[in-house]
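Just the one chain here, the form predicted on its own, laid out as structure tokens.
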Amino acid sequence: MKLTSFIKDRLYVFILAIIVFIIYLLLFMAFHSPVELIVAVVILHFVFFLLSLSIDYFRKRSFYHQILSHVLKLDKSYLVLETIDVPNFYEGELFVQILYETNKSMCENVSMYQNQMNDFKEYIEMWIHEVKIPLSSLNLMVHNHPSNYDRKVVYQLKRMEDSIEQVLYYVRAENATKDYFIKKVSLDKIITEVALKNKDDFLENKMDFIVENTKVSVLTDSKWMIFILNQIINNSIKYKKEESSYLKIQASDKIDCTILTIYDNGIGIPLSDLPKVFLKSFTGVNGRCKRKSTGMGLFIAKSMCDKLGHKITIESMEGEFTKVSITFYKNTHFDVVR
């Protein structure tokens, strides 16, 4: 709260009092007072008025600077009202309760909001599973009788039962808190189980899956990397070369992490392109002229990696090559709680 601020906010209380001075001098003069009792009385009322505008400013001042000051620190400014002292002014009282009118309907509104949201969610959720039993039936009848069905049938199944599953994770990942759990996980299993999600498309596409090193265990939540991986390896089936393609998994173990690197020979990523890879929504070159792409599948890759505490990275060479890398952080407080 600035002094000038406050002095031209009360301009007309100044020009009221100089209206005053000058009744007070008309007064005395017509009643011809002593010139000493006119001096005292100026000097008295133009004191009291100084300092009454004085202690008006600097509670007034220390009160909105403690709001504000407040306001700047707080990660969540709506939580201002539970951090400062009830003010000991009327026009404080007026401003805290108004503060508090409208962070009350603030809060009922994004309460509902969430609530509707989390039903969505649910709803989702809910629809999901129940789209993917007929699916699954459809894949099973497709593998029990693959002379009946042509290759692009089972294809376009792999192609919405992953679609179906990315959305799932989506929604899942807003609560991903409530939804993973981290403990010792073989990345030689985790690694087993998407290559046997992704082997048709491998054999489809005649593309060699090579796995060196995999043999150690790291600390995560299983489901989740096998999705992450999933949409790692799909962005590489998608974008492979058309010739002697091939996808490398491998791992390094060092002393405070292992890193984990997935590496493709295809067409690589522009360069203007790769800083904004795990962007939502981003699709990029490749995305727009390859094959129709949502942006997604990194996106929530790097989003549940930060989550995990684990580091996604990718580099990448247009028309050589595409390597992304995981980096899982060992943490020896686990193995002592244990």
Given for the second form:
Amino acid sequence: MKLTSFIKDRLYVFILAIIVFIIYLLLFMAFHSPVELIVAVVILHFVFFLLSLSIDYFRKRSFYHQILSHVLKLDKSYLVLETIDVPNFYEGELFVQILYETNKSMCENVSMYQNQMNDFKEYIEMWIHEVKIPLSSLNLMVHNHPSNYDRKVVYQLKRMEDSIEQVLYYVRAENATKDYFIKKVSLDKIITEVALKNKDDFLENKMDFIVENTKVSVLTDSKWMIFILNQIINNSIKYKKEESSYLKIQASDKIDCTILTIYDNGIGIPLSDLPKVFLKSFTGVNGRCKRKSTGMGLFIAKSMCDKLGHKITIESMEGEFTKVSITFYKNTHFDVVR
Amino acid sequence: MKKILIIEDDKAMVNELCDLLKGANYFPLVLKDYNNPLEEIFSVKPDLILLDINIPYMNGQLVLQNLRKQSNVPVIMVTSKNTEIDEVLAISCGADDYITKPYQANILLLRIAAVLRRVNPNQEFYSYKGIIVNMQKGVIQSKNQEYSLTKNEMIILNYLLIHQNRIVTRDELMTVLWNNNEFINDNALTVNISRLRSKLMLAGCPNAIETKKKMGYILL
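Now show me the form predicted in complex with the partner chain; what you just gave was the form predicted on its own.
Let us now look at the entire complex, which starts with that chain.
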């Protein structure tokens, strides 16, 4: 609260005070009052006037100063009401009450949306579980009744399954609720599962799959990790080179972390696109030229890694390679508890 | 023939599962009475149970918990719920394995075979037309000679032996190999098969593995 602004705001009081002062003067002159009396009254008049203004100023200043500085400092500024002292003047009380009421209504509004979101999320999850049943029936039907279209049908089924999974994990990763469960899992097991999922794609595309030194355990949620790896591998298959393409997964165990790298000798990512690959809905040159891409896979993978506390980075050289690294940090506390 | 009890309420799914299991030389049974699942389980005495979590009247995990109080029959949880928490919960209730829908048929069969093998430990020796196949040492032995097989060749031979006299598709062999962390490509499989053939021939079994065009291989 600046003094100049406060005075500017009270300009009418000054004008009134001067008018009253002039009226006083005229009155005193009309009644031929002694000069001493005039001076005394004028001084008293201005002292009282300034005193009342400055008391008003200082009372309000401490209150507004506190609330303003807290609002600027808090990262959740809507909580400011909980941090300030109760004001000792009427306007301040009104102000606090209004803030309280608007806050309350906003909280109700937000929680309404939160509930709606949760309902929606629950419905999506339920729907996905529901749709997976006919999908697995179809998988079995194709297996039980072989025909000439097997490979094509299986491929389309897998595309459907991948898209459905993406929705499921988008809902899970974007929601505030904690849907993961971190425990010690072997990377080997995760990789085998992802490999089996993509076996047909690798064989169909004549892409070699090489795995080295992955007999290590890391702290993660295996289901989430399978999804993340699947996104990365899907991209590698999608953006492979025509000839002698391969994908190589390696793990290296450091003192405080384990780094998993997924390397492919595919078409790579242009330098200008590289910083943006983890952004939502970013498709880039590759996504536009090759096959239609949603730009969601890596975005979801990144936000899941953030939640799980893993670091995910990407390096690439156009026309040469793409290398994704995931860093799993070790937790000594976890070992002690175990 | 091993009896497998299917506890699942989706009709289409049950039909396909039955066909799949029959095709793989199992004897499938389907739970009829969801009110008293335990009684029915004890009366049919299955060798393995495929249990869905979402079944009428009762929750699959509850059925499993109650079952475990009285029996050690192997159980594979089959479900579309795919969170880590669901899996941990299922395993802690006493499930032997956990597989999520939608799954590939070959992988389900592999998991079933793996669980059954864990319960009745695998015989380490197979004999085939006068040859002894020693899994542990990774060798095949004829009367007076020993030939060592690579890991891949052993996996293939083992699988063919288990499914003797039935056509085994290349896809099945690939699935088993990849499941054992041998991520080989099509050419490598062909090479492995021909090496295995020549080793079997040296051991005195020529033409043991026959190629069925566009279908797969069969161990005669």
